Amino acid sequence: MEKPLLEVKDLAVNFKREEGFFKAVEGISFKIWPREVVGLVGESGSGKTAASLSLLNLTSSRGKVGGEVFFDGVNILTLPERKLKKFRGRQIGVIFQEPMTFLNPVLTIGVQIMEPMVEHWKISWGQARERALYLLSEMGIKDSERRMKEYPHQLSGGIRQRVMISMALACSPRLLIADEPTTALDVTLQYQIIELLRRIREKTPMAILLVSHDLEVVRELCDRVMIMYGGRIVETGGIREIFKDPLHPYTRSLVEVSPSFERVAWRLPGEDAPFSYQSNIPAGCRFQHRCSRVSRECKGAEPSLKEIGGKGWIGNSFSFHRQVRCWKYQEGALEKDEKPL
């Protein structure tokens, strides 16, 4: 069996404030595969963002990373800042939640998508060129020639995205992170980012690390999904069994209020955010105060990530485990009747 490409042990992300660090991501774990889609699912203010970004310590200087973040073996989270850059790009690819304030807007969208085929390649401004003109082209951009003259402000919401998607892909990198990919984006060129990424992953080996708040477009792209609530990894498994059987109560909420469901649509509530930007982290289970089932076991510790039933295959290559973050997981549903608080 191959050998997972990224495997992170015990992350943790602090930020720091006037009243001190405060806890965003919380000793999480997990592997990915080569070829494997994952998603990472929560909603804003879980720490999933927090946590895709810290993979290459790209978090702010106000962030405080630790815990280990092993890459083709190589703990880059060790590495000094001159060789982490060698992976940032060449190694993984990110795209960016919101193009417009990752990209330069003294540069043109062309020399941005050259630039690190340039510096990590050492190929020259021609071939750069060559390969930029065919990834746009990829990405469905019309017109590409003169596009590569345009600069990002001069670009639509949609155009920007696919020129951010370009640049990640530019030095063929072996995992590609996609930070809310169909963010702000209308329905139609969702649909169009969603085919995007489908094609990448059937045209190329690469990984994939989906993070979005959208349970559906993560239905639609990857082979296995972690939910995040709180700093914390609350479950994990196949798509077919989380949409199919969800056991913790948060995933259970947010697999019903997804519109392809044709069930009871509950509303998770808003005034309630998560705990992880928070200083009061309460005793127990941190989805305590939004779950209907909460008893004295619940408030008193938090339960532990556990596995639960044998392993799962995505075809031949690699295996995973179920895994739950509840004490009363084995109770089943919520009846419909039965809303989270």
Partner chain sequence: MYPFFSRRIFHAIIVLLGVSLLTFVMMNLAPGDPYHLDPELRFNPEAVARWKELRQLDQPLHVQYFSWLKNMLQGDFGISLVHNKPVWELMMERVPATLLLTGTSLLVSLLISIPLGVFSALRKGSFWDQVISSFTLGGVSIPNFWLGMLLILFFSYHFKWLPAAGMRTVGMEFSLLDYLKHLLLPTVVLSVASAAYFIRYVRAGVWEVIQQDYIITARAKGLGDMTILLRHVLRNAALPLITVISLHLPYLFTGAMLTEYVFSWPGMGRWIVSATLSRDYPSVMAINIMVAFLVTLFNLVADLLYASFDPRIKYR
Second form
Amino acid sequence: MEKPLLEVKDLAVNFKREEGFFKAVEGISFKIWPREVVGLVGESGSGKTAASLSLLNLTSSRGKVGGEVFFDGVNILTLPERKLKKFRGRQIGVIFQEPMTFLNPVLTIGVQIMEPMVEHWKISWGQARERALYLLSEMGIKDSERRMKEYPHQLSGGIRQRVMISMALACSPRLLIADEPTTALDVTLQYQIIELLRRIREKTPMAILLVSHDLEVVRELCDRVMIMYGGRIVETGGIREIFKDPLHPYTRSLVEVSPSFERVAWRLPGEDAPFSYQSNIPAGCRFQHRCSRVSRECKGAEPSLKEIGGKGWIGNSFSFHRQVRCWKYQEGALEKDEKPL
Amino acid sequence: MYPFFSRRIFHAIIVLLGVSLLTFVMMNLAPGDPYHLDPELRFNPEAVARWKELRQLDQPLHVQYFSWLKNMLQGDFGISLVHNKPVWELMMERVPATLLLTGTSLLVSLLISIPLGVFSALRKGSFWDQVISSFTLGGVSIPNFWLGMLLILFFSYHFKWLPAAGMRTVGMEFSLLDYLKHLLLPTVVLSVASAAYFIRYVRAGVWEVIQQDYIITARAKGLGDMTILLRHVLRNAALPLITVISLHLPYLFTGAMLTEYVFSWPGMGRWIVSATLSRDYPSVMAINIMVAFLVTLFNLVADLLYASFDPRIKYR
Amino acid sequence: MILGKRVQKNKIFIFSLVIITGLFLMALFAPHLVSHDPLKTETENWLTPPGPDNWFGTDRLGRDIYSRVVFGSRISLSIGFISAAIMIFTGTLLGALAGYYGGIVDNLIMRLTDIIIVFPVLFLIITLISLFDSGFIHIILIIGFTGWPVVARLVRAEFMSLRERDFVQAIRALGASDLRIITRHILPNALDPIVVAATLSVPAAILAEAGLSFLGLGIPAPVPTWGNILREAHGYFRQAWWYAAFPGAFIFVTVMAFNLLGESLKDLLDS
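Swap state to the form predicted together with the partner chain from the form predicted on its own:
Every chain and every other molecule in the complex is listed next, the one we just looked at coming first.
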């Protein structure tokens, strides 16, 4: 059996701020297998972006990352910065959510696409150029020759995001982290970018971690999904299971209000996670304030992430467990069964 | 891009016209008429009238202004009341000295401030950042003429290493070393304030750039620290610095005036002081016009540089 | 209240305020602090090094430098404050008009600002002094009326952004007069940067006066000002280091204290 490409153990991200210690991510663990597409879903403030950036230790200097991240068996978080750089961009590519601010305004997009290749592969700019042109045309950009010489502000939002994707794919990474790749775009462009990601997914052997608040985007692209709430993973499972039979009340609320596929631009209900600082974190379940079936048990102790049922399979080689972090998940399941189909 | 350029050039011309008008008004506010100084003219109304006619002083003010402007454009700034020489000649003797001093200082202060400012921003809050910040506070607060006196006291009088005054040793043949020795102290004195001022801007600018999202992108690509610094950070931070330098120029000239005075540097700064003390109005006004012209010219160049470096501005 | 807490936390703010208060008291009680008449010459005692009788030594005419420095603080501080007040008043007025009305008013005021700003400040001041004579009042006015353009630009930028804000639009829709909108609604919101600019204008004015006096174009001798003492010292400091060291150090410390105050104030108001 193959080894997991990425194995995250007990990942934690803390930000030091004036107001106190901000725990963005607390003790999350998961694996990503080669060629697998995994969704990481949560609303803003759930810690999903911090979690994905911390995999490469890319959080700002105020952010402290704890836990272990094994990439291909190497614990990359313990590596010195110099060696970690060899993973960034080369083994793991990142797509950011806002192409306007994440692209350098004073460099041509050509330079920005070519530079990781020049850096990692030690090839000439001329050679890198060949591949950059190829990548841009693969992304469906016409007259890529001209585009290479343009600056980010001259491009439309859709093209910018395609540029961003070409940049992340430049060195053919084995894992792609896509942080809200469609959020900043309008609906039709979102659809195009999703299609593009789907094509990339089919054409390349790369694994993808798709970070999104949008369950529909995740449903379109992912094999498996992890739901985050308040810095914790609250439920994981295969994409079909999650939609058919959500166990955590939070997941259920997401799935129930989830619109049909045409309305991709839909957003999660409710407000941001109500607690951000250590002192504000409630005893017991973190979802209790927004949960409809909260009981005394939920206010006592925080539930652990329990494994439910048997193993799920993706293809024939990767297995995973269904997990949920809730005291009452069985009640939810019962109620679901009672509903007429 | 061209509309931007032509608008900037037009703007510079307006400013220069304003400068000349303001100078002209000041000159006419001068108490007494210049001919009062000439004993032969003072009691001879006929001669005064002829004198005035000769210099078109009997004409209405706007006519006077335009003919004065016309003369100036041809390099005729009038005759110095003290030296009895064309102001233009006096100016040509002194402008190079001032430009040498200010130019060297600008260069030196940039060479000091860019690395220190970058270092400070990257290590914000560290011990060395605080040391540098204290230096910049001292640098912007110290009166440079006092600093000059202290340096002369130490390096010229006490240790006798460096000359205290002038641009070269009088009576000596040309020697580059001699020039450099004379240049060293004034340059240090004039550079301190500018360097301190630039360090603050470089530090703030670099700090702001490294907070930007695109720096995360650059890091996510696995680029080396030097590549990120040179290609991504400095390119963005350098642009506002161009503006900062051009806004700083008037202060550089003010500093140069005091420095020149302390070190007896034969430039415009010393000249305007002696011209003011002796009420040599044509010289004072010519120096003002010249300095304002230089500053406007540098500002224009800075703006055009900015525009050609920043890809965003061309399309505005 | 919040500001109060931050002020307590900000030691630099307190520190600079203490120095400035000290300088103020020195200027105020100058006659009680000195042992010698700052103008009294004792030529037989000229250029005496610092000692128990003359703490900062004596000058070329045997005058007590300590007494002269103490009295000099009166001139420096009053010029610093009054000139800064003129700068802030003129700059705020013109900047407010330009920023609030925009259009031709803005254009006129800003072109005037552009024109004045390309003159190095001291050059302009010197030129005006050559026309109007130097004297205490003249110098205050000239420094004040040449230093406003920086303030005007700053205030204009503030006004331009505040003018477009919803609350101003709403008040205007209610029919408030321009004067009322400017003074009651926009100005209070633009006060923070103006206060900082005011604090930083004081050292600029003090340095300008010191520079002028040093060049011999400031307050005429024998009035003791820090710049005047430095001017006299320029010919003698080879023999008498104390002649220049003390007045210069006082300028340095005063200017630094105001710069520190301005910067810590900026930090306090920004956060």
